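So this first bit is one chain, no partners, the form predicted alone, shown in structure tokens.
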Amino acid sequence: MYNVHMMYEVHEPRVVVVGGGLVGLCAALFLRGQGVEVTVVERRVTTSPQPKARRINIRTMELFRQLGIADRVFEAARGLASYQHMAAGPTLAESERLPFMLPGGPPDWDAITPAGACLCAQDLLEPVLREIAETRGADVRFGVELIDFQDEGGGPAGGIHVTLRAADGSVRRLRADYLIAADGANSPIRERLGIGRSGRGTLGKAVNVYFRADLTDLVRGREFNLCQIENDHVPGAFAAIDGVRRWIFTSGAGLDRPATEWPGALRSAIGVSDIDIEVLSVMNWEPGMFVADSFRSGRVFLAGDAAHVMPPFAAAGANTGIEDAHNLAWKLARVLHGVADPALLDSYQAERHPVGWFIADQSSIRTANLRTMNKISADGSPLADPIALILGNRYPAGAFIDDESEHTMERLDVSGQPGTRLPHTFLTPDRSTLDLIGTEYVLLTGPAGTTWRAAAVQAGIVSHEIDESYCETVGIEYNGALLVRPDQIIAWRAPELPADPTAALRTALELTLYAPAPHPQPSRSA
């Protein structure tokens, strides 16, 4: 098949990740955090030269906090630290900052998360993630393309055999247990697998103009993340990339405008006629919603844009993909370490597909209008609370024991329901309840939970005592307990002490590790 000598690698990673963008590099970091050998291959010779995604939301920063890299990310984002506001006006020069717009007003951030969101252009963040991944033992190969793969199925001889071609033309073949396809919206792996996509489809057309211009004096004192330009000649929005010289202008007009005419159009949108502008690229694109019908095929898993493409209006695309990788990594680790049945991996589809669909759909019905984006949907469909969309999703089924408790997306509603993220509260000024969760299952027990702690020792998991106030937050009695997965998702809630807590905990662990479908609640009491 190939015109070069085939080489077989002695080193065999447990997981191959195809795609070295944000999602692929994060997948490598999460897997290394779980002690899994991983190889990342990326056909580009270097990380992205384009700024692309910029908004790193609070949930992603919570995950970076768990990895111990949040400070590195904030350092990479320091140039845009003050560029969190929105603005609007007939030109950039005449624009004014918009008031903070969330339903109910600004939340008490310290009460809902230990992390802060940031703006960090993808071309600045990817090199940081790559360097950390390599330092932590990931085998990261840029300039290497996947040209073939075969899924050998289950059994002792099963696995994924991948064929890789380097930039020098050399071809190598290696075996892995699983493959993560983080190879983008046009994923060749998804196409090869014949996985279709559904959703709202294409939702319009737009153009991105990436340019250099010194706008420092114009934006000083009214720094912005996005600035909406409200005029009929050059409507659109400016996005700050470094807050000094790099910017993107996005518009639904002027799609056929030649690149040579864009400097003049940009000057009109900026409102200054003699400013020097260097256009770096002009790219037409189509916002749309396309969700893969399945996120798994055998030993191959789709993540990020390969799994779900969505418009940028909720700034959720890359963040949702990073959560995919976080969800999948601990499950792969449990299976590869021999402590969970491979059936656990079916829960990736059960959990991430409906959430990916919901976030993509919510992104699709949000408008690009900065004045109304969190107030009015494009088609009249109800909008989820924007903070709930980030922190408050509940898996409808998966590797947890559902207790049929109520849940809403009309507000942030994380109150101990299985299938939701563990609620945050500060235990000390710099330590959150989320910080109690590492790479293993954790049992959180009320102050009257001595018996639970003995049960945790027998089960081989860590336990932590929580106070009365937090017990009330998560809906358990002082002798109750919460079982929390390594991805900070609640696996099981025991509102009170059962007759045999050791047996109840063992059953809960078995059900959440070995069976991906919901199961009856273990007995709560004698």
Ligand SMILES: Cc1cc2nc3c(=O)[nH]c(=O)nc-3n(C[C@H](O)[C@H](O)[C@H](O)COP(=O)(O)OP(=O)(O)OC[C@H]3O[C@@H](n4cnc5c(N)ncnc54)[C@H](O)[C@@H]3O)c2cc1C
The other form holds:
Amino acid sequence: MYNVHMMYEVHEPRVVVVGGGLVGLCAALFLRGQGVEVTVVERRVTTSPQPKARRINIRTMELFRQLGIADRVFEAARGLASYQHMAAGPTLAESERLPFMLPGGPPDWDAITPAGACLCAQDLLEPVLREIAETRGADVRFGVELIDFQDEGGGPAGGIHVTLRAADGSVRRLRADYLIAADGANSPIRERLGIGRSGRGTLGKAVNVYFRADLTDLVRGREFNLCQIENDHVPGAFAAIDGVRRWIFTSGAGLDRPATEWPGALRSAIGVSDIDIEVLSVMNWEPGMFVADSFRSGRVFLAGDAAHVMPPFAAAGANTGIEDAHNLAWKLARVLHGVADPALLDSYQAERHPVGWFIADQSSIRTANLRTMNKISADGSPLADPIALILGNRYPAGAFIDDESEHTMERLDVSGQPGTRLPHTFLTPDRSTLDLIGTEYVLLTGPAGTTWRAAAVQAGIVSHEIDESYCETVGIEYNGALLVRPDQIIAWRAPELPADPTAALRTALELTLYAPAPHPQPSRSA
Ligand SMILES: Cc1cc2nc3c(=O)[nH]c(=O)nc-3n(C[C@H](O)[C@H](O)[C@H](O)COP(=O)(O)OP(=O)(O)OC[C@H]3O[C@@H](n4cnc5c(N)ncnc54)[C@H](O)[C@@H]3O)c2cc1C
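Please supply the coordinates for the form predicted in complex with this ligand, as a counterpart to the form predicted alone shown previously.
Time for the whole complex; same chain goes first.
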């Protein structure tokens, strides 16, 4: 279809990301953080005009903290800083604040995470991420569509060859080593690869009415994240977008209502008859669960909605996709920098598919009812603790050495188990144990583990001493150690000092990086 002599660009990025949404832009940021050359192509000429995702959860904020961009995101989220509560009532004017969603009240956040969640509408966040990605050296091209790609495998002429069409109609080809498909729920790349999807399928129908109205006086003192409207004629929920003039009303009713009738319906739901309303868009959509059967095909990796679509009731779609990109970026970097076997990339599927499935499934059994959210599931099946859903996942297999220790999702249970996120503790008022992890593997050693430090130097990795109390938190003796991956996931736990810590550490690194181990060792979980 396209001229085979079409011009190849001289510039060859190591990774091409297709899709400049939240996940694609974050993938570029994580890859740049790992020193990887990346090109992002996005067919839209601007970032998303739709403010779909708003809840940026604590894990994503931890990742933004690791990138050093959390302050920029909080700045973008400033307008909704006081809009954290849920509310409900027969109309917006009569609504009241609901108690905190967890039965036991708010947890001790400082004990759980150094980061705070925020509400930042996607249309405000994406331009910030785009700008930072560009400043950090990503080649970000909006108005450029991927129209074809060929996976040429390994070898000198191998890699992934992509055909790109710019907004002016010009067509060019580009070669890269790997491709990340962050091209959304209908992912043309996933379709082209013939990767099927499984899950609970479509779970309903809904309409989002995005509108402008000055609700400043009405909302003052009852600022809300979501406000559930409980009446028979216009049931649904308002979502705050900028906390001043932009709002979304979501409903499972009135799906066929003409756009011209929505201002009247909205006035009725607001409970004020003479308010000016400008409807910006009316979008019908279907909540559903669709998880790709494979997150990888050759040199192509699926991330974000391309890999897993879930209902928004746990506010997890974008957050889970951003974690996909975080999981993948350091692995691609290790392989591209020649320090890991390409087999390391298989662990992306082993780790992210089960977690993506679990979160999508948990999102599917949650309901939109704010009064019973996180208490009653749609079909009676058990709901995971919402904080554990965000911070407490454990990979069943992958690039870590499993010690088969116990773990639960009933509550947050991150206590040093390999395959879980490193537990957070403040070392100083503004420095967390998570801040010890930068772009490389790190060895955390107990106070009686001085020999570990020489082992770390020999292995070429950084080590930090942790105190007795943190040793107890992560389940090691004072002479034990914890090997942590660049994505803050625990790769290996040595409960105490082995006879030869240098050899043990080297083997652990080789096993978790999928490099050949020189000596037989405990088998990797895979
Ligand atoms: C009402 C609602 C509320 C939500 N609330 C939340 C929330 O609070 N928190 C949360 O985490 N999630 C939420 N979500 C989910 C969230 O919006 C999505 O999970 C997230 O936006 C997916 O991001 P993505 O980057 O994977 O895909 P997308 O945002 O869909 O981006 C994919 C991009 O790829 C581009 N593209 C596609 N094909 C090509 C091609 N061939 N060439 C170039 N570009 C291409 C598209 O133009 C698009 O911009 C919500 C969703 C809805 C519907």
